[in-house]
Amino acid sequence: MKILVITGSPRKNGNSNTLADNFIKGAKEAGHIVERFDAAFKNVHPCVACNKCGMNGECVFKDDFEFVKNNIINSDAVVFTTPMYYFGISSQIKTVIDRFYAINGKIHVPKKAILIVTYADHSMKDAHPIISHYETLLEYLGWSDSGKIIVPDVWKEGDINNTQYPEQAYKLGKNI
């Protein structure tokens, strides 16, 4: 299987980058071309609706997101992978995600999708924007979620290497 993961956190050893980590050695190890894309050190323009794409053609844009889509189109799952920022999704992944327009047409096709978060927040109620925006992206692709890892009550750098959520992103990424 061809994976990408698309990481959001601008924490080069921050906790859901420790998460991707455990996440893409368990695929490795199982055999899966993995490839990633650290958005937060990346040089991706935001979509600007210009629409000279069409949906489906050349972006106006020739930047990182070429790595993105020369990746994607080819994969067979995609694994979001982001610090919760005000109860969203990282820009820095939003901006990847807006560019997709460009290459709709080429993404609509079954896929798996997963999603790790970490937040500081304590209460689970608080990852409910993310998610719900996940799930209105996968529906849209038409992509199905082979699993969340939703990771409340880590701040700090280092928070999450005491926790089960490493262990449980090392399998995701062995089973998927």
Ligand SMILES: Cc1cc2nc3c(=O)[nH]c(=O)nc-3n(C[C@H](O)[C@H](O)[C@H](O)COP(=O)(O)O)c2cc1C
Given for the second form:
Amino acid sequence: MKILVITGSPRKNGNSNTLADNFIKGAKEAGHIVERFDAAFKNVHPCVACNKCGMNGECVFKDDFEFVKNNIINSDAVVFTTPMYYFGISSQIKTVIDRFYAINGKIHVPKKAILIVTYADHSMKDAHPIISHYETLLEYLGWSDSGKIIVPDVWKEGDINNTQYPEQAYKLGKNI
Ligand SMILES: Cc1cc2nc3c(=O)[nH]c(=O)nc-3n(C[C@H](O)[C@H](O)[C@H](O)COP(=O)(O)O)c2cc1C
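Alt. form predicted in complex with this ligand, vs. the form predicted alone above:
Shown next: the complete complex, the earlier chain at its head.
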């Protein structure tokens, strides 16, 4: 399979990026082709709703989103990894998702998807808005969920290293 991993954390060695690393390791070992887009380190202009693309055409911005465009259309699976910011996904990854607008007509084809979220609080309930957003997005696009890794109780960079989640992410990559 061809897999596109989109990460949303500005912490290079942060918790969600560690899970992305482990997922990718497993997926590559299983023989998949994996591309990675670290949204927080790229130049992606927010959608300005000019509608010049008509939801299926040229975007007025020529920036790093070109990489996503070139890799998502033919991908079999898309992985979203993000820290929780105020009970939502990070603005860095949301900016990339909003730019799907210009390729909306090309990505309504069946794909697998995976969600990986890290956050500091203890309650699983806090993750409900992100899970609901993800599931609604998948339903709209006609994609199917192939797994979620929802990780509470990690705050500082490196907290994830003391948990079983890196191994879980590795196995998810290996078995997707
Ligand atoms: C701007 C900002 C907002 C945050 N909002 C929340 C939140 O709503 N709930 C929570 O439990 N943690 C929140 N956190 C903590 C992060 O989700 C937590 O540190 C997470 O492990 C970061 O993941 P990362 O290391 O992959 O960046 C917030 C952190 C920042 C910087």
